[in-house]
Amino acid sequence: MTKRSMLIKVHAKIGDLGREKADGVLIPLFEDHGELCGSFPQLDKATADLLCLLVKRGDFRGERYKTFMVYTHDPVAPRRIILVGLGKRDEFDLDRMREAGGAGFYYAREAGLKKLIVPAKSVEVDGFSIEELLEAFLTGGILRTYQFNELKTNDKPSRAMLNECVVMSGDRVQRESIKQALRRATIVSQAVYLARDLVSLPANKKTPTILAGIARSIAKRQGLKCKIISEKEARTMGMGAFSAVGQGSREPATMIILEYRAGCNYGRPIVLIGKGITFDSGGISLKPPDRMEVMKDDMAGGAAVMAILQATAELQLPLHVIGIIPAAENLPGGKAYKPGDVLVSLSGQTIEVISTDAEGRLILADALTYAQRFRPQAIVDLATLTGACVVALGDYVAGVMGNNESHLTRVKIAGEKSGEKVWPLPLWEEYFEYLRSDVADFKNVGGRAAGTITAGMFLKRFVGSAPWVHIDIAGPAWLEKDRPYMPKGASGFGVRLLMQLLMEWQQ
């Protein structure tokens, strides 16, 4: 990548928000509640009591995502006050806070504002700390204002870019904990930006070789170990499933391994595996041409894992984490693998290829087997694996399967807290019947029935005894329309989910 998408600078400050020069103050407000009148008399006075009247008369009710802007006059320095609705208090969760942040920051950006103020104690909610509320609000704001402009040369934004947010606090002790919350929000959001950037790039700008180079740069910058296994080396090692997928392309496949270790006391690693198909034509089992250009997103799992390793290192989590990204192009060609071929995987198990468009599970199979040499305490894989998962769960939720209930529960809870939700699907042994082969140990697809589950059953054969969770992100990895804190396009799904998992792992 030639440049990185710009992140809003967020920092905390002690002082009087009325004296801080800024283009606007952003205030979240619950529906049909008048807390604003009692909490912000200074701001109300600066608008000649207009804020209080807006709330009392119902001109601004605080409905979910709704925004309203009022201009100020002396004696306060900020020139505008933006209200953003949180909806009903009894329906509140942290995702509502993220959504409100997204709506407010987006409104400010579209209005041409450059600098915003957010009061530290803008809202209080039972069961949530000020730090939690701020982190969610600012995360939503940062994520909603993402733009991918790297490849544009003459379509420059006509408005000024929102580039700074100051959180104003009057409490010096609380300022330190707020600074930590803002740091987490910034680092995790930057990781989401990285994942979105990688997924948004066209396939000719992120070949497996280019991805390996980006991984090396991240490793050098963050002090990670980086190992790249070439396609030739993988074939020599016995990775027959992984190496087969990329052989139809002139771009060689690569297996990328990034390792973060906080110290010598953190023992066996948590291994994260991300599918890295940089373009998926379907191979010989060619996909329909309509919307094939979006298949550049088939490395969204790999992008997420790369971003997670970056954020884990920046946050210096007390963990040992390894990321594995098997990267390849799946194209038809004279050397491409074919339906009917039988592949010998790194595990020694044989696979009959029914569809070359079920390539993701093949590269993951050898990555899962390779992961076992690290004696992991847990494995999580992320993959845009099956269209069947989109049919089952839509594009808001990821499917999740695994061999360990405790591990599955951890992931599900992390999804609820982060707002990147998952829904469990069964891996009952009966489903393996769909994969039985007459010529090999099993097939790589089992027909239309239970397509997501049979993909999970296939992967399960390569996991061994390690606790393992598979997350199918085919639905939420790419958005066809804007959402409250996510613009359409690459979502970076999985980064916040697994960062939440890792941050709580240490507790």
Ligand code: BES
Contents of the next structure:
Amino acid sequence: MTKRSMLIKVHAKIGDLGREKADGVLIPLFEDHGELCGSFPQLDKATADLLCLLVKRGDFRGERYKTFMVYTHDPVAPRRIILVGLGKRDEFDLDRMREAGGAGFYYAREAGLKKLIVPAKSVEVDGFSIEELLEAFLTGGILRTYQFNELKTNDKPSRAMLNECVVMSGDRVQRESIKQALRRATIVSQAVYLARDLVSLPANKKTPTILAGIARSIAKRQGLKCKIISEKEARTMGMGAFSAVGQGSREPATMIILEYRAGCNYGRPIVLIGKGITFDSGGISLKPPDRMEVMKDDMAGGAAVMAILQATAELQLPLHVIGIIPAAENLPGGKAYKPGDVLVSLSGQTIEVISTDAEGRLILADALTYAQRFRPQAIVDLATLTGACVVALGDYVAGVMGNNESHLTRVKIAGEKSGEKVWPLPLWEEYFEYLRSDVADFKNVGGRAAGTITAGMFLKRFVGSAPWVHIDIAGPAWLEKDRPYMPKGASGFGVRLLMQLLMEWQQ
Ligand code: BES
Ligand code: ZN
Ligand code: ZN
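Switch from the form predicted alone, shown above, to the form predicted in complex with this ligand and output its structure.
Up next: the whole complex, starting with the chain shown before.
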């Protein structure tokens, strides 16, 4: 990766809103926005009471994601006021705030504005702190304005780019806590950008070897430990499932391990595992050509895990976190593994390959077994694992399964708070019947029924006693259409979900 996508710079300032030079002031408003009139006297004056008129006459009603712009005049420094709707007050949650931030920043960028002001006091809602509201608003704004332009030579954005946002506050103490909130928003959004950049890259520019190099450079920058196990080493170590998937490609597989430890005494690690298939052609069980190009996103779990390690280190969370990314390219080369092959996994269990397209669970199996060496207090894996999960849940939420109720509950709550929601599916033992094999301990595919669950049951066979949660992100990892705070394409799903989990982690 030569270049990383740039984030809008956000910072907090004390001072008079009317005096700060900017292209616009961005103000979120509820549908019943009587409070607008009079709450920014400097702005009322500068717009000849237009803001009051707007409210009275109902030209702008504050509906969700709607924007409305008015020009100011001297002596007010910011050139415009941009109102953005939050919808109904009684339907409010933090996702509304992210959506409004997304809509406001998107409007500003499309209008060619470079610098925005957000007044801290414009975001006041009972039951929420100003800091969490601002964090959500700015996160939404930053996430919505992501663009992947690295590989374009002729279509550079011609307009000046929105690149700065100042949060104005009148209060010195408040400014300090706002600064912290902005720091979190920036670091987490930066991690989402990294995950999106990696997923957006085409497979020829992110081979397992290239991914390992990127992991090394992240490790160097953030002071993480980084270990790369080559395909050859993996085979000698006994990772027969992982290495089989890599052997159909001329690009050797790599197992990437990143480790973050705050200080020296943070006990047993939380292990995060991310599926890193840099391209999934299906292998010998070749996929149909329609939309196959999207299968460059099959490393979205791995990309998220790398990004999470970066953000965890930057935020210096008081934790011990290990990321494992089994990376491989699933191709039907001359040495490719085949349906009918029996693989001996690192755990010693044997697997009959039914479909080489069910490769994700194979690489995850050996990664899960490897994870046991670290005696983890908890394991989470993120994987674009099954098309069946997209059929069941669509692309708004991820499927979640696991072996421990309280660990599952934590992930579910983190999902609700972050807006990256997960929905549970059962891992009851009877589902294992679908995986019975005549020649090996079990098969890698259990037929069409309950495809997401049988994949989960397969993984469960490789998890020791540690609390484990498996998140199937096949749906939300890639979006076909723009969302209020997500451009279409790679979403970076999982980064904000697991950052929320880690930031609130209690042993
Ligand atoms: N990477 C795919 C799953 C996938 C499908 C992700 C669609 C995103 C969108 C995975 O490796 C796969 O091919 N799974 C098979 C499993 C089947 C052979 C049991 C599938 O879902 O079809
Ligand atoms: Zn596949
Ligand atoms: Zn796959």
